[in-house]
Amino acid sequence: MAPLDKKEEYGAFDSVDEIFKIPALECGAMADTNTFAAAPEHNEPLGFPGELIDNWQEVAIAKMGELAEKNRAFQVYLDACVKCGACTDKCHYFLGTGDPKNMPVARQDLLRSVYRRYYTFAGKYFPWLVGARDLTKEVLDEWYTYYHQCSQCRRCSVACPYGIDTAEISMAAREILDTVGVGQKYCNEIIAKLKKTGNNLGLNPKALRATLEDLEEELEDETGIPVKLPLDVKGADILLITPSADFFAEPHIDGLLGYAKVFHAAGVSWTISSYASEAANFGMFIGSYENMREVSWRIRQAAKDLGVKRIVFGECGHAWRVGYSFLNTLAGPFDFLDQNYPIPQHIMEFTSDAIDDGILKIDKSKNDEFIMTYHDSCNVARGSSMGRKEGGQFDLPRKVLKAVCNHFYDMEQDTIRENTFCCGGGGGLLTDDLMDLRIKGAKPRMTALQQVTTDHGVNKMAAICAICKTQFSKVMPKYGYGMDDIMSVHQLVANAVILDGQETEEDDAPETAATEEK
């Protein structure tokens, strides 16, 4: 049970209205909050200069012009803003910190003001009239600080009447910074590691196989059934692409066990690839098309080498956005896969279909100790879809949750579905050197959670994003919850699914799953 009587540093709240309360402005409140810069060994494997180059100003301005020419939307985003203020209070980092440069419109202007100086008539000849400014080293440093205080969640873009997407501007700024040798250690180190080993953790095939064998033993101890987690099986029907967090940390591992139980119950053959043992694609966070494509191409290569018919993505928010929105463009065509299934397919779609087909035997009482709510991950909510109906990215996870749990309550409507708040650690900010920002950025979500705990006794929150789950396990204790009060949706599926032949403590036969609306 969430100990809400425990007043932690960030835990006190009076009402759900606090979520949307514009904080007192504190100029420069987060100006000294910086993430670690990448070293040459992190930048160079990605094709970037190892450190700040001598002619950085010339190269940065040229890169900005190149991006505006290649990406029409980016240019429109820089030209179209009328300062209406609709986005002002939509950013969780602004709501959590009170720093005006974390308002989406102000964050956009950090780059827009330089674009105007070099790429508009008024900015070239009358810069003081249009707020244009020169690109100086101080401006470059300011970009690095504040474009690494944007999780690219796109909540502000939903509110913008012109559809200006701050995430795209943030990605462009980071790409310009990388181009002149000013990369971020967290993202660039991870991408370099993935290119070398196939996953963000640096797990080699031998270590990955040993990990999966340990999990198989755990599953057999629990169920008495030899459920397999296959690796590099040629000719399998399904290639599972899942975040590497699923191989080593709670609650992610329990989600992976849930996938395995569902696949086993469905009687399908599946495999994980040691070559593409990572769903995450941090190339998107740094705005690098080339790196995003290279990471995506590994998935295609693994699918062809193994001869699979389908690709299923596990619970990873931004990976699903890349998979759903960009995979075919980046690494397609996937004409060698079975065209009767979505390409790619999300594990939530697979499990939902298995429930509809009556394949899964489910005992919902196995989750009766949990009173659940659900956190919509921003990249899933605002950058993708699922299933055959509009809004499936919101409805399918809730449908699966209600099929395996007896107690479910949604949070405040303005904080879920397309209006969901970021967890505070997305967009390449899930690094301990930004912990203060992460805790403050989580405040809107935590306040909504505290409200639903007060109203309905909710004691656990589920998510389908590896970053969200990791972030919440770190910051929830700051708001009076436990580290394990965040769960994988398929962790709950794993609890409730009863496999054929499985020994159960109760004599009562489990019921075949039926979705219940609550």
Second form
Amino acid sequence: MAPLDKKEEYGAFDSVDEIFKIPALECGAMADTNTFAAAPEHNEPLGFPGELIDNWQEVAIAKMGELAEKNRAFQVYLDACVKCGACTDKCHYFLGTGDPKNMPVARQDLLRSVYRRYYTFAGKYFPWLVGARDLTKEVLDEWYTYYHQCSQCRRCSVACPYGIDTAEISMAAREILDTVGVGQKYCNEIIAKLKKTGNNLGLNPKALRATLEDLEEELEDETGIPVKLPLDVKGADILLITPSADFFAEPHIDGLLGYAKVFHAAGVSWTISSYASEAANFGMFIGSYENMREVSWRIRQAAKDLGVKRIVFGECGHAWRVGYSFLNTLAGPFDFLDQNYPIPQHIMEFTSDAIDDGILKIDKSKNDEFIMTYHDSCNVARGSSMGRKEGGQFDLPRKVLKAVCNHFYDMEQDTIRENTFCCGGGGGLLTDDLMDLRIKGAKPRMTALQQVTTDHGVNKMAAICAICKTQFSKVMPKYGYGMDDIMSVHQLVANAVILDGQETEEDDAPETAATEEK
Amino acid sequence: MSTLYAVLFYVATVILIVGTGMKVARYARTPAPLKIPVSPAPRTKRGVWFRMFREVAFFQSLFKSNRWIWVFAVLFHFGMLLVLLRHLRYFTQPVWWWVDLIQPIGVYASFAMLAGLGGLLLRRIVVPRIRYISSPSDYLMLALFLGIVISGMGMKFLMPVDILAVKQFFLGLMRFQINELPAQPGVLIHLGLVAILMIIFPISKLLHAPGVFFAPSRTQVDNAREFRHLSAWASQLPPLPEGIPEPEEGK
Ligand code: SF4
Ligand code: SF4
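Could the form predicted together with its partner chain be shown next, to go alongside the form predicted alone?
All chains and molecules follow, beginning with the one already shown.
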């Protein structure tokens, strides 16, 4: 394939160096890009007012003060910025759009300027001096616009000498907006759905069971072995918590089949829960501790109810951040689980251990047509870890990839690991009404990808985040790739793993499947 | 004039210490509800100390993210450190031996400060995106530092002042007595600007100095799975219901 000739309307940068060339400032370039607002029926189930309340100004200012009291990060970050500018060119949305309000510090300032006005000496008495401003409706609208152009990826935080994390500010801003009744449709609708059905898609247990049964058949067709995808099995060892996209979207499903094969090969009993059939926790995107806690609580209840010993998370970026960094806080202590395993554990840790223990029989050549690279998802890279060593979140996926395929090349150093660029769709922005932003925000990543395509013939990119996968399958075609050029890491695992007793001759497989059909 | 400056310095010192102390107490008191270290982060306390040391001593993140700002920031901050240490001789009697030793370096350090400040100011004016994020106070802050450095260097190199008298003035202040402060313009300007700096410290972005030690993204240990981290206010939240509700019919 030669994706470089097929550039469409958006086009990547010409070379990888260009990614880091700072665009000319284009004031207001993205001012009219707004995500759909939530309706009352989306806001209310989350405990927020249905629509903009009358005394919104008062409430918003009070909420800001409350957050400063309750969250050290918010408080310190608002004070400590020296406007050095080191973060200004680190945001993919700025690099892709040139809108100065997408520079991390400028994004923070949208809120900082208001905080100063009401909560600091200088801002109260000399507002012009420190750029403080009143909270007006225009300011509120501006918050809505630009805090929904931040994917909370934390790339800017890595750059800042004080670690100031714009993601925290943007979460706080969204919480303030929600508190006065201005929610974002995409996030709030999803959380409302989850509270009703246990997953973001609104899949009910019956539909879920039917889907899993279809997948079991598919696996049996392929391998000739009855690999199970169990649902609500009491007494199973492992509860798998995975993003609901794994049940229906490509390439996510192939990842799910990969987990199933690994579990099967490892001989552990496992189950999915219909009550907690979702790893994603959009409570994080809207900065709502309470909502995040409620969503996490379901996992605890499901684990207790099913009597499992371990919890394993599937491939999902922000879900893993919540799982790894917050779950113990929000829904712990997990003293009823087996303490010999990390709680929760990532499927990558599980598979990596299985590889180390020699449990998996692997035929790498099954992936020979793929020349791979790996996209570090931001929430995994900068918001969590894996394994026993610092940096495991970078090393484990690469180790697993290299164990199952022969061709692997990393992208430019400044675009991977802790410097990874967001896919462009994280943080609750994975919605069609923000497509323009998503495509532009993907530009740095796409450029780095094109570089390895040119240099090494890379034709597929793997990721371990449901949002990344969905985002890439949508935007990669805009940059001349196919929508299936993004893969799940466990999809490659699934391809390469040979189960015990599996028919390896391709022509035997259909027959076996046909005879064993029930 | 001496009395005026004496009062000014007492007030400035109190504001600096009390104001900053209050801010620090506030930072320390405010809970961090979640574990948010920016990873890869150290898994141990000792690792975090080491991380913070690299940040404070070498400006590690800045080094990685913007080399020019790093150069100017290092020149300015480490120049200032040396200059401040050099100034200890105006507050100690007898002067500590190592303060004596660094006197000549301290003089050169003032040039480093000047270069650093000049570079930062120039960037602020010339680089469009940094100009975009600057408010008047950001320029004024640099101007204030420049004023202090230039007036200080002026006294050293151009218009020597009766430095012994200045020292007597400060030694006096430390014993709560007011000695004569030489009313030379260099002295008055330099000390006046320093007092202003001390006064605005707790209400300005200079708070980045204590703030850096309280940023959860850098100071937290990455051990959320091993140890449960729970803030006081979060532990007071109403408990959520135990158990799984019966599925609605038809499902
Ligand atoms: S968190 Fe990511 S998206 Fe948000 S401002 Fe920082 S770099 Fe940009
Ligand atoms: S890098 Fe940090 S201190 Fe510098 S402008 Fe950005 S947020 Fe402010």
